[in-house]
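As structure tokens, one chain now follows by itself in the form predicted on its own.
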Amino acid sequence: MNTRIFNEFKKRFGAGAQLYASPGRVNLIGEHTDYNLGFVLPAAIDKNIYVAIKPNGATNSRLYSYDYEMEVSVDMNGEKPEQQWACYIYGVVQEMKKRGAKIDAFDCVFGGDVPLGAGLSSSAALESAVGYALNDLYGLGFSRQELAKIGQMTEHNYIGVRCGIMDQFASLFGQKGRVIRLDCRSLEYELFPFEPQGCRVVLIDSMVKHSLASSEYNVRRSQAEAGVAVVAKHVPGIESLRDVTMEMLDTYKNEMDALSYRRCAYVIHENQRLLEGCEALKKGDYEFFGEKMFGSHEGLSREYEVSCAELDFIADIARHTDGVLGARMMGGGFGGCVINLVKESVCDAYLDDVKSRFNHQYGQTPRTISVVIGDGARRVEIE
């Protein structure tokens, strides 16, 4: 793919081009803790966003998706452009200027392998792309961090979508063969091995889209944040659900509605589950992190409630195959992916099996994805 991007450059604009990748990410365990400012445990994936790109002397940058097939002239100092794929480069070169970066007008063909629709942040893997060509190309002097809240703030101001910053980030920080355990309050990280021989990492699509995923997003959120009010009002220094000890939610439970009490413990719980998965990771225990991988599917599914019938099939199946060291949705909820730890030996027949049984139970075969922890962004050397 980053030979047909590079060449794709060549056709229309002529040599000289630099290429740049970054990747899609996959979220271990971590979901809907991230607003909560409490742990995400992402990877970078081996699935990435190209992009080729040079400077052009004019006044107008020239963007062309080579997905879409279609190229566009942008003033990057005039108005936002009709599609939505070249507002991600319009909002990137924004905010870099914002900050006091000076860009003038350049060429661009990307495109990539990152799946869509499948949850794995292929527009977060555009944004860090363009961020990190951009940065190096003009010698801007970002730091990653800066670049990764620069890919957010796009999301925020030009596509409307209130995103947290754990996509960006790992699509920046990603390496291979590691996790980032990233403090969502803080920003802080540290990386831990992912390295378990003899498995693989495997995404199973649902094949439903998450219609209900906006809305009831809004709904979680206020749910855990009425929750915390409640305990805010006893303790002091009580800000978000990361201050809030099981103790605490249980200590003052009479005095807050049923469901937000299970969506606060639920955040607590998966806060733990993660903090416990790091350590197992640290002993290459993947069996126990299997584990915390299948308690975090029963949490989001029974306390949290943003799982599907399709979802809890899939995972339900993981949960009595032998060989299947963990299993949990992926993402926002209400449809996307099913991830999967399976070993390598048992893997094909497993996915044979939930095919077979999907399609029986629903008409549909799901999509199935392999995927390697792999590095963030970079510059890519084109022989």
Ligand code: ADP
Given for the second form:
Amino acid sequence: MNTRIFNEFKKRFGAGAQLYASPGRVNLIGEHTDYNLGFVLPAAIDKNIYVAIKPNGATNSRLYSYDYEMEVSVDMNGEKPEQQWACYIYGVVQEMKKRGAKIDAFDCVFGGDVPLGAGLSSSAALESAVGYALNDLYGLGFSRQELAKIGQMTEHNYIGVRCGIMDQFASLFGQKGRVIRLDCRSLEYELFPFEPQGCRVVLIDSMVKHSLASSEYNVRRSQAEAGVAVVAKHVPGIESLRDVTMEMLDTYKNEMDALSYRRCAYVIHENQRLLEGCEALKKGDYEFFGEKMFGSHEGLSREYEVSCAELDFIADIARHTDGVLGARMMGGGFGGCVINLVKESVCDAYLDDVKSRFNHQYGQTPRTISVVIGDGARRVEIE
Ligand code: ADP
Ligand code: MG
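What I would like now is the form predicted in complex with adenosine-5'-diphosphate (ADP), since the data block earlier showed the form predicted on its own; can you produce it?
And the full complex, kicking off with our chain again.
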């Protein structure tokens, strides 16, 4: 893929481009914890967006999408382009300029193998690849942390997606064989080993689109906030669910509605599962880690209630298959993928089993995507 992007640049715009890559991501555990100021555990994957880029000395930048086979010419001092894919690049440039960067016009060709809209965050991969590339090319001196913020603000201000910072963070800070425990309150992070010998990480796409996700997301947010507000009336210094323990929640249970209690209990438990899971990773105990993944799915399905029948169907087969160490829905819910940690020896048989049973039940065959934990944003050398 990287050679194809590089060669396309040569063909279109001539020699001398530099090549950069930034990956998509998975999240092993820690769902709906980010906006409750808890922890998430993402990792970069071996699927990337590649950007070949070179200053062009002109007024306009020329952007070519390899996968859409489309070129646009954009004045970075002018209006936002029409095409959404071009807005990601335009947005990154604007966010950098807001922070004092001077960026001359450039030519670029980009494309990659992060599946679009599958919950692997191809958009963060694109922002991070472009941000990393411009930063290196023009010597702008932004830290990886700042580049993550620039990507996040690109989504907020130029795409209209009010996302957290996890996806960009994973794309920029990822390392081969490591997961990133990100504290969403302080933005401090710690890497943990993730090298399960003889195991694979596989995503199974439920093929359900998240149509409920944004409305229900707001409902969950306010239910969790309502629970926090009850505890905060009694306990000083409570600002978010991060400060609330199960003991506090149980003490004031009678003052909150049953749904708020369940939502809060899920988040508190999910943070616990994640922290215990990280301790297990230090010891290489992937069986224990997998159990926490199953627990996460159970909580998302029963306590937080953001799963759907198709996701539960897949997670249920996983739970009853020997050699599947863990599985859970990944992402906001109401559709998207189930992430699985599976022993290599049973993996093909397991995936065949899920596909045929899912097809029998829902009349569609889910696609599966195998991923390996890979490196974050980087420059790529071409021989
Ligand atoms: P995801 O969950 O994959 O991030 P999004 O809808 O947030 O899904 O982002 C997908 C969008 O990002 C696409 O519609 C496109 O505008 C842009 N994009 C991602 N990957 C590519 C690519 N390889 N080529 C062109 N545009 C891309
Ligand atoms: Mg996205």
